[in-house]
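Next comes just one chain, in structure tokens: the form predicted alone.
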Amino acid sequence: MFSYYGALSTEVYDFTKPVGYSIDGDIEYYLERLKTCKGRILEAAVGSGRFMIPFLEAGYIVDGIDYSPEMLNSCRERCEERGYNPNLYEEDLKRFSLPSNYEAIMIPTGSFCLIENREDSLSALKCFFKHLVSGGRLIVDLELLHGWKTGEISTSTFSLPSGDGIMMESKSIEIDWLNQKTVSYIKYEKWRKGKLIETELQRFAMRWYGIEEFKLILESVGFSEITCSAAYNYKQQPSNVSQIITFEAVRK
């Protein structure tokens, strides 16, 4: 019934978040935090390359992994347009095995929260740990729950350069306080000259974590030297639930 970051979702993402588009300073923050990194980097949930390509342009060696073939195809095309040919893997974050180990693994912009089940998120963290070299760093953004209203509907319209248009409707379906997750349905409709030519329905689930809870989870996997930063200011303590929370952790 549902797609997962399919063709229309990817098209909207590419249109609204072009290569190098920084969300609240995330690209600049990660470049600063990884400025001493000399080895290979993995971006988990790489999407269509918004975040990865600025790192390639800065001279880093970056691989990408994602579950969506449409997103990876877009990422590959965007990289090729700029003369890059990174390793891109179509894999599930909770059970992947790659041929390289990494000096850093990064998961920006709350993408880790898209792993819906607690057991799966733990499996993903174990995979990250396994793929880091000794002394390697995991940097991951989390979003806290805020502003949720069950039944709320929002609509956006995007006029594409081709002359087509995409209408996107998001409806807040449910919140599960016990399992700390929300579920929305996102409907995409692509229109051409007044006629509907394509539709897509996505189930969009997000999990949230308490700050101390996530620290304990990282420790249980084996990570150490764990730091927490808010709003892309290193070691700034969170003061608002709307702030992005960035964790860093080291594999010893």
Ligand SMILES: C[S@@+](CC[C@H](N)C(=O)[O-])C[C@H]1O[C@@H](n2cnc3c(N)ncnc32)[C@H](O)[C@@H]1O
Contents of the next structure:
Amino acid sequence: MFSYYGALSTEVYDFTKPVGYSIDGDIEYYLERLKTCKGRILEAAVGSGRFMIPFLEAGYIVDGIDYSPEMLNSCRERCEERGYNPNLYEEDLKRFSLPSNYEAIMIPTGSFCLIENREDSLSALKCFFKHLVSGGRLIVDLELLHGWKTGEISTSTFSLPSGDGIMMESKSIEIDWLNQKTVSYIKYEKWRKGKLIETELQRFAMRWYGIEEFKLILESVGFSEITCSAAYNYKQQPSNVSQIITFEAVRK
Ligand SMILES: C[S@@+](CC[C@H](N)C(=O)[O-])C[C@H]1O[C@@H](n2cnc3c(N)ncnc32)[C@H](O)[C@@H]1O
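In place of the form predicted alone, output the structure of the form predicted in complex with this ligand.
Below is the entire complex, every chain and molecule, led by the chain shown above.
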């Protein structure tokens, strides 16, 4: 019934978040945090390269992993247009095995929260740990739960350069307090000269974590030197639930 980051979702993502489009300063923050990194970097949930390509442009060796073929195709195209040919792996973060180990693994903008189940997110963290070299670092953003209203609908329309338009309607379906997740449905409709030509329905689940809880999970996987920062200010304590929380942790 559902698609996950399919063709229309990718088209909207690419239109609204072009390469190098910084979300609240995420690209600048990660570039600064990784400025001493000399080795290979992995972006987990790389999407269509908004975040990865500025790292390639800055001279880093970056691989990407994502489970959406549409997002990866767009990423590949945008890289090729700029003369880059990074390793892009079509894999699920829940269980993956790549040929390289990394000096850093980064997963910005709350994409980690898209892993819906507790067991799967633990398994993803174990995979990250396994793919880090000794001394390697995981940098992961989390979004906290805020502003949820079951039943709320928001609608946006995008006029594409081709003359077509995409209407995106997001409906907040349910909140599961016990399992710490919300589910929304996102309906995409592509219109041409007043006629509906393509549609797509995405199930969008987000899991949230307590700050202390996530630190304990990272410790249980074996990470150390764990720091937590808010709103892309290194080691700034969170003061507001709408802030992005960034954890950094080292595999010793
Ligand atoms: C919001 S996009 C972020 C893309 C990119 N990191 C950025 O910041 O622009 C989220 C991406 O996570 C990917 N994703 C979500 N769950 C995943 C999973 N379990 N395994 C692999 N990729 C996943 C989606 O396919 C999508 O491309």
